[in-house]
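So this first bit is one chain, no partners, the form predicted alone, shown in structure tokens.
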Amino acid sequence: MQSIKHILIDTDPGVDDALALALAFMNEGLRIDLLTTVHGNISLAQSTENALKLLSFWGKHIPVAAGAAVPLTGKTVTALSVHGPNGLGGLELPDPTCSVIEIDAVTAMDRVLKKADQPMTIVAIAPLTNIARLLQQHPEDREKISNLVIMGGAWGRGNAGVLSEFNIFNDPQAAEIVFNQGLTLTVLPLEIGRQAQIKKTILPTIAASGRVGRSIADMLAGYRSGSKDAFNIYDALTMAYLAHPEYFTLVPAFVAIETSGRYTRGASLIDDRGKLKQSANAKVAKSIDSVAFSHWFEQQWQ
């Protein structure tokens, strides 16, 4: 009998976030105990509304808690040009039939972690503001986190700054806090999403799979990340990792976050060769078996 992995997801939906959530629900080995929202691709208010609309439309019942509306310092930077004006590729969903729980995201995460029988996995597919606040306010919760799986960072060039990936760029101070807590961190950087594109020719298959698939296909039709023939689906890689970690080649590395550089704010310096004489604080994906990933992804909709 397959064991169930209980997870928390911190998100800013976002088309690729919505796809990640859909894949999580399809995975019988995962159970989402809490969904928390944060600023990022869109405002916190839109992020929370999108999460509630998706869950309602898909008929899923997961507690949702709203989190940080702004980074620890500075202002958030949205990605409406990529995800559309409402974050869902322009797809309009009915008003939600559920609402957020009465406590904030940090309090909700703390309660779920403390109540858990075993340490849990947190999946962070958004700026790390909520996670940093959790670790600052409840440092004892570190021992209840078995793995923090992060979609963020870049080995080289970025997509928000010259060297800065969007999620880290949006709150580098939070990222710096998170990477220095001694947690087990699994980092899936920007380049992995570019290695594991999904072909646009699969859209009819996704749409034909049912209610969830139709909504995902409609969102992807308004998504502006990738090439003429394929999509970059960064956040969904976290679910591929949870389902099939063997697809990924991970290396131990020391990851430092640039918080105040004039041109490099939000850059993630990933040192896997010991140049900085620092102990590794994360395992970072260097490559993915894109053929195996593509086959797995296609199977989800059949």
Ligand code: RIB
Second form
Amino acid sequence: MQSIKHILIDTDPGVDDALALALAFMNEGLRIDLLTTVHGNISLAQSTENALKLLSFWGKHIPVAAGAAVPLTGKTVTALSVHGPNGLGGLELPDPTCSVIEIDAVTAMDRVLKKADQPMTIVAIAPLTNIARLLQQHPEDREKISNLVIMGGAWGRGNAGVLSEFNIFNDPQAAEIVFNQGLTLTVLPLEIGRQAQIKKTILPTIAASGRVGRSIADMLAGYRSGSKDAFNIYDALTMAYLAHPEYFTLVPAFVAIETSGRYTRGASLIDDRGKLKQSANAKVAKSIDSVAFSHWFEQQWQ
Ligand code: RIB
Ligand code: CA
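The form predicted together with ligand RIB, contrasted with the form predicted alone above:
Shown next: the complete complex, the earlier chain at its head.
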């Protein structure tokens, strides 16, 4: 009997976020106990509306709590050129039949963690503002977080800056806080999404799989991340990790976040060779078995 893993997801849906959510719902070994929204790809308001619309359209009933509209310092940076003007690749979904719960994201995460009888996995697929605030306001909750799986950072070239990945770039102060809490962190940087692209030829298979698949295919049609023939679906790799951690090669590393560099704000220096003389604060994915991942991904839509 497979044990059920209870998770929290912090998200800025976003097309690859929506794909990650869909894959989470397809995994019978996962229970999403709470969805929290945050600024990032789009505004907080749009992020929250998108989350509610996706859950309503898919007939999924889980609590949604809205979080931070802006980073800890500075202004948010959206990614409308990647995710389309509404954040869902231009797909217009019906108005949601559900609404956010009356408490904010940090309060909701705190209550869920405190109530849990086992430590939980948090999946962070957006700027880390909500997570940082949770850890600042409720440091006691750290013992109830068994693993924080983060889509973020880059070993090398960024997507938001020369060396900065979008989620970290959007709130480097939050990322610095999160990486310095002594939590078990599993980091899936940009390179993993670039190694495990999905080919655009899979769109008809996804669309033919049913209501969820049709909406995912429609969103991907308006998603601008990847190449002529394939998509980078960064956030979705967190769900591949939860389903099949064996696909990933992780190395212990000290991840330093540049918070103030004139040209390097939001850069994640992933030191797996002791250059910075700091002990490791995360396990970072260096590679993925992209053949096994592609086979797994295709199986999800059969
Ligand atoms: O850099 C990729 C990340 O930024 C993903 O989470 C994507 O949704 C965007 O938020
Ligand atoms: Ca995201």
